[in-house]
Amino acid sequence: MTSLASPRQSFDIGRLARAVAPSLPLIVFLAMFVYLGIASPSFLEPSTFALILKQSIPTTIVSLGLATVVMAGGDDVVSGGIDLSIPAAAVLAAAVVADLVTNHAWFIGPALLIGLLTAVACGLVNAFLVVLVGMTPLLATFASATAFVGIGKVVTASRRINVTDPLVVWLRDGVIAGVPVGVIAACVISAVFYFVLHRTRWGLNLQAVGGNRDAAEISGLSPAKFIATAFVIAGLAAGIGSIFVLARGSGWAPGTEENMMMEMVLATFLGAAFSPRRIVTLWGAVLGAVLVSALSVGFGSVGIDIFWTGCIKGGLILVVVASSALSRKVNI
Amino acid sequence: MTTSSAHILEMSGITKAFPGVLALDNANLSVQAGHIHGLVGENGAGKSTIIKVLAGVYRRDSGQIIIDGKAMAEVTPALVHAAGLRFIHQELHLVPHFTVAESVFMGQEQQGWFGIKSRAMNEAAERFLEETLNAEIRGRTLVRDLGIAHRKLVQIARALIDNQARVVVFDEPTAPLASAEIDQLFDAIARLKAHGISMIYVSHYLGEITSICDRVAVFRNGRDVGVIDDIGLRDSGRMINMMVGRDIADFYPVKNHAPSEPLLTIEGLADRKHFSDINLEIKRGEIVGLAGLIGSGREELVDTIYGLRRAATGRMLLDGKPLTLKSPADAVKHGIVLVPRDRRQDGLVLDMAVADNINLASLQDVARAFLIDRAAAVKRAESVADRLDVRPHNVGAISRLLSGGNQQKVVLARWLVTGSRLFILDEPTVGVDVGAKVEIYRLIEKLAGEGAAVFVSSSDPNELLGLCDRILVLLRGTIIADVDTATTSLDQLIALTTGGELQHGATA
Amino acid sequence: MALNIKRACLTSVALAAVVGLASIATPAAAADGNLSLKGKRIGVAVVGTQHFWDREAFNGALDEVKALGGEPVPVDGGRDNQVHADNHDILLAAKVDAVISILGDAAVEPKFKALKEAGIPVFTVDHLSPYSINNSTSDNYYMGTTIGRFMADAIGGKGKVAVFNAFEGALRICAIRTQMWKYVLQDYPDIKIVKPELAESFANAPEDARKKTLDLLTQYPKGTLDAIHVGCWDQPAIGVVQALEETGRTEIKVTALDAGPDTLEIMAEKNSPFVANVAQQPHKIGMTSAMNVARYFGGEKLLPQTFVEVVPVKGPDSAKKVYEDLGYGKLK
């Protein structure tokens, strides 16, 4: 006699998924770190840790921007908030700064200001496309990213530009009290972002908009304003990130944004797995960026083929996004 | 009638027209200070329209709104909010990953030099929930960890936290709640009343209206047709009479189908959330109705029978053989078809031609080696469309351009060509004009006459009574009655679906 | 008749395997019996392994390190200059005894500096750096002038020439090659270089160059362009030849530098527009670098640069002969 036994089974699988899905990325990461620690003794040394932090800086900064957009737009990967163009905007701003400093002998200060304004303008473009034109953020920012990369190539004629300005060199190599300057700067910037988005009324309202747009509207908040502002903040993050892009690469080189975009998406959504509320948060994004950087360093030190590294990172994005989809499915 | 207390809210002569529909026709609604004012009426009676006019969502065409003695020339959400009106929408509108305190204070958070004052907000929210709503909920708890009743209370607390509320409007607040939870909500409402807050309570559940309201206004066809003061448990019948009126058009077909042997049998079906212990039987050549309010589990039950949802326990038999449906595709294979409630969304590919929509489920019949035989397909679609009198008489027309009734006919036509045995019709005539309704009713009658079993789920009691042989009444997830339409009155049916107590002498 | 990239790649992979085996079978160290890297861990960083040149130089270095008894620690940048630069941090953290760094742009300089400060000697391949003990490379000066003369001959001493020149400003070896080529052209006043010069991308060079060539050809209709030169390598030339064959513009002559088996095969075809090249021996260059590491540890004084012999290639017959001479096999 066939009763409706199979639905009952699937119900139990659902419960299992509910219990395991949100922690899946954590489990996978933990397993990888255990493996890396065993396979490469140097992976667990303090100098490696400093290296991981240093290499994570540009990803950390752009992830702050993405986390802001996701928090304001909701964490549905397709229909919610997403900004794929942040690395492209950062690299464009870096191109502008590099061009002004190296090819036009500008002082670094005004050049950085122009770079920052460029990136903020990129954010405004996205805000316009998403809020006023009504495009899906995924499509809008994918398209604008392509445009930003193109503009960057026009500015630089697609040729590498070295930057040897003392400020950039200092951000790259400087050390204060044994801690790299870049790491300190990234911590300060992250702290400011954290305070504004998690500890102020404005930040909470922005999260409300992302969490339930109708609820926010009923509470007298204007979702469009918050979403537009989030894209501009993402542009600001891109602008700040551009300095670190220049410092990390000792100048501008074409193609830098590709790897960064993958790491940014991975870091931001990975961060959600660490949040007790299982949502994208700023500190989660920062932690995610550090973990992603740790993976890159770890794979390098074990000598894993670079192409496998790409496969593994892509696979991780799948695990992270799938687990967030699963936990959403079982939560509702 | 004594009007000892002053009116805190008066709406008079409100008219609101939408293209083709007069939603409110010179309607009145007045609420006395400190009262709980019930608002009842059938779907489309104008209840939600007048609430939306009051909320500033719709702009009235004419009429006067006076809040606390002041006439409101302009009504916007911000202005009515400032005047002390608060709306508890049917939807919860909460952020699942926010804490209770964050939700309660949304839009009016307390902030100091070091950012959000989380602790102060937690304490204030807890105190408010405790003192005003008699609920013990921790401010730090996440909304998603709360039960529905507590979420409802958080929603209410958010509307009231600023202590400026004068009138609170509840729109079907109990729809998602279980009965124990309803008591909790009513307890909170009683507290609010004790605090001197006036309320408007909109509900389909007449039982609730009679137990908590002081006064009730009944709406029908866009106007207030009566007010009952000092309402008591015995007033359900009066309300139903007012709601229904006496103008039921007789456009249902003559029943000349004959039920034969059972086709679908359901035993002990339950999904642990929306419905439980469902037993039913539908015979060939029988039309069985399913009545139940929104939230009664009616939609979920229909979806489960069709294979869109999974049941937790129970079994289904088709023709005496066990039936396990993993998906709607399975159902179609067994000759079970669903005509969905939202045909624009679920039933039709709107940008496809009528012929393509008709053939959608049976392309294999008109396909030759994977290629569709266009001529045969169009010919077959034409013959079915003619039979159903789909207008315009052009199967090449784009489905989007058809009227609601004709779209519905196209959906039915699709399943007619597949030769199905069991038709599940979910709200078959919603959004359909009267003329098309009659045709759809005739078609349903014809299906049964040809030996098909038909299961109609509808929120229109007239429709169920006019069309069906039997009606199953679903109330909060269980079938509480299985009535023969020949011996059941409209009032009795409404009383059953609304959980109201029907007094003798109220029969129409 | 058009030779597609896939075939070229397959052949070169097969060849790489053959060459690799050959070099293990005949350890070069035999020539210099007292050289040894026994007990040493040698980091080998390569910018990418997709292209024949990079891969062969990398394999050459790895093979020779092993042949000399050392333990290689390989890292691969996946043809991303930033990843390549960051990989040096990993080698630093892994505390290798010496680093062989193959190619790379200015982003590696600060990494070299850090390695030097940590007492780890850096040996470069095709990359001139103040922090490097020794740079193993081809005779870039000779390559530049030779290809200049060959190209001028191919177009009869006059005409219009387009040049792919993305790296003149970024890599010293490219500056040498391109500037030497231009130096020769000074004596051909009737040869004009098309402005602006083209910039090929570093990754996916053949496909990128193909698209850019197609654009160029629409700008310069038949009779207005006589040659296309790739200034510093020859991977883009694969795409250039494809574009010429697609549009039937094979009257335009193509010249480039490196002459790996993939491009030699294209040159060897009858009536190939790819007329001149200068072949390097990347495997030998990689081996030389590894031997230089051993010499350094053996107390020998090294010159700043070690040059490995190059072989000019002119025309199909010459291409077939060089293909055979360099051990890539036999072409019909």
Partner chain sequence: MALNIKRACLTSVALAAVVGLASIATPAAAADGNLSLKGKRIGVAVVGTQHFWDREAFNGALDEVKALGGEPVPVDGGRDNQVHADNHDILLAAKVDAVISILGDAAVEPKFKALKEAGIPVFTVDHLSPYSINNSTSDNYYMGTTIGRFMADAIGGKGKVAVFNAFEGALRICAIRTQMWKYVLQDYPDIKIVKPELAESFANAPEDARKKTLDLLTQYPKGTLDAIHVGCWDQPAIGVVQALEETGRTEIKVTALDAGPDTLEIMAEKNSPFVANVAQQPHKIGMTSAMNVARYFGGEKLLPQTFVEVVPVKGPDSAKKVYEDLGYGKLK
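Here, rigid core means the biggest group of C-alpha atoms that superpose within 1.5 Å across both forms. Since we're looking at a predicted model, the values are computed, not measured. Residue numbers count along the first chain shown, from 1. Compared with the form predicted alone:
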Given for the second form:
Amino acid sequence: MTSLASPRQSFDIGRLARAVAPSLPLIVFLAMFVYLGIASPSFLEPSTFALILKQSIPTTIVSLGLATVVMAGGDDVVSGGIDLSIPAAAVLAAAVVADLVTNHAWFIGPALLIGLLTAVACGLVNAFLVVLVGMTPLLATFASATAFVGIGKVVTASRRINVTDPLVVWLRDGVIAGVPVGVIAACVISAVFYFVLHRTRWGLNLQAVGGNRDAAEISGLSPAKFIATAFVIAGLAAGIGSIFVLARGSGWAPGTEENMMMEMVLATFLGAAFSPRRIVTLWGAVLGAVLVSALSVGFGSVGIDIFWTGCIKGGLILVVVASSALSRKVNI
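Given the form predicted in complex with the partner chain, corresponding form predicted alone:
Single chain only below; no partners, no other molecules.
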């Protein structure tokens, strides 16, 4: 009797896992939002939504960079495309800009250019380590992130630097037709990334490399070139995100990169749950960044300690990654 029941039980469990695994992150997030809506009625107000959008901007920009790397290298977090150093590069660029503007009285334009070049240089370092040296992206970018953070602390002496430049203040507080300037800028940047990756031949070839590297190589594409370029684009995203890091924090502060890295990874891979094929996408990363920001704002509104917030986000990353692995396993 037991032997007859076991195969059926195994089949039912497999079918249940196949049905639930792809949607598990969304189910968990939905449950959290329901809780936040009940525990804090102000969480559902329009002003809170505006705050969520503004707070999500830096995470959105760096998530676009990570999504590009994943789309070029594949969505396996170990052997595929991953770049954990993007927030560290953004914070390093922000440190350079803050130091030049506040401590050395540079104009904001040249300072932003130097910050952007600094972040792109970080992307070049990762491209060198992964493509030429042959390091695993996960280990290479984790190591480079540590180095970038250290350089940022050297530049700033690990002290907060306030930035009151009018451009930074405008990006933080400015409004156009009732919409925050930063939100408009983030939408434009997201649209540019979408056009480059989905409406150009180069972008489609990059996705082909990430989808099946061997097939792309047989068709005449150079995976190494596309992967290296993806890391440079991620560095560019970090440089762009640095100005929003300064705007959100009214300057540079040590330790910003830690929370941003957690939110970036969570947002990017959570976005895969919104894709019919369960793969990382640009729009999924953007939506994931907004949802992660909503959790942060919501937890703050109900008085959850910031340390517990970090624990919860870490647990959510485990749920998202485990769900992706389980989905891949049950579909083999």
